[in-house]
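Single chain ahead, written as structure tokens, the form predicted on its own.
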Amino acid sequence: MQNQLFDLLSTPEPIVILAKDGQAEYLNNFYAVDECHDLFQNLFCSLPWESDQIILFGKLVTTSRKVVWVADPECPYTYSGIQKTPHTWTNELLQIKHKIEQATGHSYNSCLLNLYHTGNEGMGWHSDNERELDSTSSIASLSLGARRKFAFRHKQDKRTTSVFLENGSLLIMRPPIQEYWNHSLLKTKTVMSPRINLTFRKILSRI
């Protein structure tokens, strides 16, 4: 098993951190620090955050992590057994979406936002491979706030690759990465400040 950790604090250009069975690219300083602060405050105060609910071992579990699902009207999303009805795009989110679309070369019609209050909140191993998602499109993940460790683990050979996601950084996961890799936001007791993560996705329209 091969374990690799990237700590890319001052990387000005996109770096390929994973290039087997898909590709993951990391871009630090996608937003400047002052922009990050304003964006974080705007999203934190303006969006209808709610605790996430998932079906775990047949039981409904309410998480301390909070989420918002924002998307075009024809884009409901189901994960962990729960269907999310989309909220309307805000002007700020549309501006972020446009900037990320220019950087990735893909268009997106939805965004899942996660609010992690401290390092005690994270995300277990999973893939973003729900049937609603367009498997030919990349998924772009923007980080605002606390620096957190994000890891990939190959589904067959269990190789792991990790990266520290900095405030204002962009992680691009290109297909077929979701087919071959799981990923996780690792918990830590050393982080006491919040983080907002925005994952832009393309949903297959039901209309």
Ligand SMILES: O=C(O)CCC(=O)C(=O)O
Given for the second form:
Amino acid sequence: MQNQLFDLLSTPEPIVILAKDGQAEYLNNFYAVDECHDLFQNLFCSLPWESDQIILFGKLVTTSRKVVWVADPECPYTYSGIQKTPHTWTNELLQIKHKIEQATGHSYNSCLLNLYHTGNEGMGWHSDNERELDSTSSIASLSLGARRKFAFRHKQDKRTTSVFLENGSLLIMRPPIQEYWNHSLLKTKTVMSPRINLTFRKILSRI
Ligand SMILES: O=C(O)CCC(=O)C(=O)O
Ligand SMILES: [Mn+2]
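Show the form predicted together with this ligand, please, the one above being the form predicted on its own.
Okay, now the whole complex, with that chain kicking things off.
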């Protein structure tokens, strides 16, 4: 089994960190550090953060990680068995969405934001393969705040590829990556500061 770790703090060019059974590209400094600070403060203060509820081993669990689900009005979304009703886009989020759409060549109609207060909070192994998601679209993940380790694990051969997601970085996950790979935001005892992650997604409209 092959395990790879990317530590790309000083890389200016997009880097392909995974190229089999889907593709993942990593862009450092997608936002400059001073812009990241302002964006973090804006999102932290202006959004209606709420605890997430997930079904874990058949039980409803309330997470200490906070979430906000933002989307076009016709985009209800269910994950971990919980139906999410969308909040409306703010100007800042629309500007971020536009910049990311230009970088990826895909358009998005929804964004899941996660707030991790410290390294004690993370996200377990999963793939973003819910029925409502357009499986032909990429998912783009923007990181603001604390640097955290993110890992992919192949669903069949269990090989892993990990990357440190820096403040202001963009990770682009291209299909069919969700079909073949799980991913996780790993917990760590060494991070005491918060991080906000935004994943821009495309929900299929209901006909
Ligand atoms: O926080 C992250 O980097 C990952 C979040 C994630 O995988 C998700 O929201 O589905
Ligand atoms: Mn995910």
